[in-house]
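Next up: a single chain in structure tokens, the form predicted alone.
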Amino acid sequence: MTDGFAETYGRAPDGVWRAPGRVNLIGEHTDYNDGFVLPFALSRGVSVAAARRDDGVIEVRSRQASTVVTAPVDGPPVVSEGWPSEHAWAAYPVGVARVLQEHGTGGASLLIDSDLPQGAGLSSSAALECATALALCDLHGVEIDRPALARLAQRAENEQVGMPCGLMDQSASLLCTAGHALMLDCRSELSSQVPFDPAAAELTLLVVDTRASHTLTGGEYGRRRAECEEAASLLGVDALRDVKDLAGALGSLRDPVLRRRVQHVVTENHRVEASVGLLRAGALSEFGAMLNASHLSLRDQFEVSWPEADVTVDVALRAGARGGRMIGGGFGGSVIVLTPAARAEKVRDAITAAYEKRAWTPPEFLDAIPSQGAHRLN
């Protein structure tokens, strides 16, 4: 990244960042309503070459796209501003420069980098957020705690870039520590490290990129935010997280499909609370049966499945898998899949299989070792 940065701008960068990816264990779309999580950082992220400027303007260029951006600091929401296509990818660090000079921030020239695959559900967004906000923070001297970043980082997607996305995915990729998963409480933004070693339970979590790309900022996600807040409103409550009587509450709704949605994050909620019991305990085996739940509701109760995730789920079960579920925001994306070690090969090898019988581009098998949060490599 150093050399890279020398050979673009002339000059050498002042620091390199880097912000991992993340793999959400249980607990999908409860976190714009107030619940619960407990996501990991993954071994590959984003890194940041960046040198500090004092002229009041962000230069981003990235290795993974040809386009370069140039955009004052002080500027207007970047959704506003109708940018073309190929330079979405940049309202992302932009943002965050536009969000971070409220607090002292200034401009900077940035070299983004990535081993993350874009569209896989693994937060590739949330990771360039949090390598960049870490980069201005240091280029000129702004302490800012890392659940404060978070929440910044958060309010950079929200109104820079038009999604409507909750709190988990920056939180893990700034407050994650190695061989642990993150249990975070999205209304307090109160969090602790959970114990989450596959290996030594002689188990492997594969994350599986079903190669369906999806996009977030399309309507689906925003219907699914509005159907949850659209429900709380009518049982009486700030989110779903406070729903207590479930039964009462279905029972009070008349759409059934606000219904389903109510069941899903209600639910979710419950599973996140129990497997982090299970992870304190060492009871790792166990755990796959949450995963399962955790898949069903997500397909039949808030239906952000897709093809390729049912598939991927139900061959693994039969190949000899202990657990599986799509993850992500849904429509696409990555599936987490908790198998014996000693089968691994051939879960992936089933998960293969099926995928050529289908005629669907094959899969791609990431590693899910919990690993450590964003920080400065040099």
Second form
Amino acid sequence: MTDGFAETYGRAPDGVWRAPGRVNLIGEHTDYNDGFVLPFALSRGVSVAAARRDDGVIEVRSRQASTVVTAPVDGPPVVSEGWPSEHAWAAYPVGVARVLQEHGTGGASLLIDSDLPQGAGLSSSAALECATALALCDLHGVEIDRPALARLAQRAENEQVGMPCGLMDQSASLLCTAGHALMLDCRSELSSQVPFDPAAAELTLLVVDTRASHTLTGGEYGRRRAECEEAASLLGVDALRDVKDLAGALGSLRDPVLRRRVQHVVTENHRVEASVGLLRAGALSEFGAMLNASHLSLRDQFEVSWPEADVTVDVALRAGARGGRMIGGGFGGSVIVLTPAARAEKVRDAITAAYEKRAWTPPEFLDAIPSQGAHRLN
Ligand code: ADP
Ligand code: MG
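Next, report the structure of the form predicted together with ligand ADP; the form predicted alone has already been given.
In what comes next, the whole complex appears, and the chain from above leads the way.
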């Protein structure tokens, strides 16, 4: 990657920064309801080789994109500029540069490379934002603590890219540590490290990319957020996190769709808290039941699952896995499966065979090892 930089820009980079993708163990569609999430960082991520520039310009290239984009760092929100679709990917790094320049950073030349699948629910977008953000801060000598940097990266995705995401992805990428998941309270934005080391318990956490791609900007995701807001307002609470009496809340809502949404969010928050308790107690295999309950709730109450995800979970359980669930916003992306390590191969084969039988694109597997958050490589 460093070699490629010199060929492209005619000079060595000042450094290389890397930020991981993440898997959210449990707590789906809870972040924008002021609730709890429990992500951990993957060993895979996005690397950014970068050189400082002092002309107020950011130039971005990616080994995973064919276009070169050069833009001033103090422009209007990228989303308002109407960039052509082949430049859309660059809204993430340029957006970060535009948000951070208000805090004292400036221009840079970037070469991006990644071993993280895009659009697979593993948060390549936040990895790209966070690696870029760390690079710009270091290059321009700007110190921003990590929780604050996560918020700025989130702001970039919200305001610059136009994607109304919560704070989880950027927090996971910047705050996670090896051998742990991160319990994040999305209201207080306080987080704590929760031990999570499946290998030590002779378990494997598989990430299955179902190869069904998602398009989350607007659409169903925005609709779910709006439904949650509407339900909260009908229930007279600031956010669904504040619903204490679920039965009472369900009884008072007339719209069956809103009832299902509330049921999911409230029970999912309880599942995160229960999961943290199990993990702190070292009861990792009991945690599988939480994954299963989460999947059913996402499928039946929140209605964001997709056929490949349902089949993956089903087949994995029948092949001896302890639990599994869809991850990410829904309608495509990945599934996680917790299985005894000794059965991992059997589970993988069973899933592959099930896809083959249905003539679906073969799934891809990733062993997820809880890894360190964003850092400077050299
Ligand atoms: P996810 O975050 O789940 O991977 P998103 O749709 O939020 O999915 O973000 C994916 C988008 O992020 C891609 O479509 C692309 O625009 C951008 N992106 C991620 N990684 C890279 C990369 N290595 N090079 C260029 N763009 C990237
Ligand atoms: Mg994303």
